[in-house]
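This document starts with one chain, in the form predicted alone, laid out as structure tokens.
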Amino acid sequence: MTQSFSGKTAVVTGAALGIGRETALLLGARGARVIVSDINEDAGAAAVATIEAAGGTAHFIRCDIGDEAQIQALVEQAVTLGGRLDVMVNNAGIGGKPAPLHEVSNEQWDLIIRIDLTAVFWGQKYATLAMLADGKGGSIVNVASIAGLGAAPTLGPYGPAKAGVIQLSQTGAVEVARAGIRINAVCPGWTDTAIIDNMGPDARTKLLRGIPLGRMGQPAEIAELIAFLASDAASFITGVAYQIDGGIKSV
């Protein structure tokens, strides 16, 4: 089996920075027509330029994943540009201010659930509909987190949202498996992205103590797993939540 994406169209949300950017670059390097999607237009355009400079094909489409209509339009534009949709990577998300659940406001709860769970549902929904209409299958990879696998103290709504992403992926995978559509979730541990920096000045040092491998993951490492699951090399894998966390057993 191959990890080539030649002739395939792939959408990556949150593709301007971090894990999403590295995923878009990797898929582009392996032959995909990549739809780079984000609300950060400058960084998104820069990602497209990087893919094109390496000989790949990419397009930037601005999309606020908190708006269902924009996600639907994103998928429809991807089909128009590429002829069909082969790969959908629902990566975009936010972290939020650390707090125990009993201190979380309804506004904070609604925002995190909408962006980190409901938006993934919309992305999976419209990608599935496009793949069903085409009749040739496809692959959907949802970015969850190890925070969705167990207790995630002080992460507020983030853990429940990511747990929902895992269940969403598993249920969807069973429902559309006969149509040749595979859906998997990736559960990164602490990864060197802006979310870590937003957790406070001492967060990095404290988090490193709990990682058996002694370092944080790099976005490019997470991208490798996403690309594998999206590829034909993973053609018999569906409905699975893959941990990639340096050996962490709990958050």
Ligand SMILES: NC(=O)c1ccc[n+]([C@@H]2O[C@H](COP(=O)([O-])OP(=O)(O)OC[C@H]3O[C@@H](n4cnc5c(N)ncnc54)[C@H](O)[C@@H]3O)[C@@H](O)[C@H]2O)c1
Given for the second form:
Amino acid sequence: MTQSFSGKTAVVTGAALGIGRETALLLGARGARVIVSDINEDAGAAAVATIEAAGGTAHFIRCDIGDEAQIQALVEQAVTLGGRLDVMVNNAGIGGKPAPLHEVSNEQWDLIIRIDLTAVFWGQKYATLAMLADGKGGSIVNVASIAGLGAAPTLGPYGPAKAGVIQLSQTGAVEVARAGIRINAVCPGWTDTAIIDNMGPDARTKLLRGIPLGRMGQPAEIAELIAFLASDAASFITGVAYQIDGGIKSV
Ligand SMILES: NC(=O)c1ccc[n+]([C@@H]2O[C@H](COP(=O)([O-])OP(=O)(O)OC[C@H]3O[C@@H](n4cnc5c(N)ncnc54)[C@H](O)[C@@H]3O)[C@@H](O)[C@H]2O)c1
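Moving from the form predicted alone, what structure would you give for the form predicted together with the named molecule?
To see the whole picture, the full complex is given below, headed by that same chain.
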């Protein structure tokens, strides 16, 4: 079994920065044609340049995952560029303003649910349809969070959205398993990216106290798990939500 992606086409959403960027770089280094997708065009282009400088093949496609038509077009363009879609990593997501659930406005609820859950549904749906169309299977990895595994106080709609991503992955996996399509979720704990910076100046220090391994995850460490699950090395794994969190048992 191999972790090579030679001859395969992989889409990564939110691939300009953070976990998505490291995933795109790793898939590129392992031979995939990588579709780097994001709303941040400059950082997306930089990720493509980094993959190409390392000898890989990559394209940037602008896609706001909050718009269903853009996700559908992203998958269609990936199929055109690569001949088929082998891997879809639904990674892009946002954290939102910290607040207990009873203080969350409908606008904040709608935004987070749309970006962190509904968009993953669209990404999984159009990737599945593309993979079913040519009958050769594929692998979908959805980026959830440990916040989706239990209580996630003050993270507002983020926990409910990520719990939905886990359910979406498990249900879809059973529905399309016989078509050779695997769907898994990854549940990172606190990882050193811009999402943490956006939680405020004291967030890092507070969060570190609760991590048994005593440090945050690095985006490249999360990328290793995503790439493994996307690869043929994980050929008997589907419908699973993997924790990668430095030992945290709750948020
Ligand atoms: N960092 C953590 O501690 C952590 C923990 C658990 C789960 N996650 C999840 O990991 C994923 C990646 O997060 P990250 O930490 O790398 O964040 P990040 O902010 O570093 O990167 C997110 C990327 O998504 C892009 N993006 C945001 N909104 C978008 C949209 N509407 N359409 C397309 N792209 C969009 C951003 O431009 C950015 O490039 C998210 O789903 C996040 O919820 C992160």
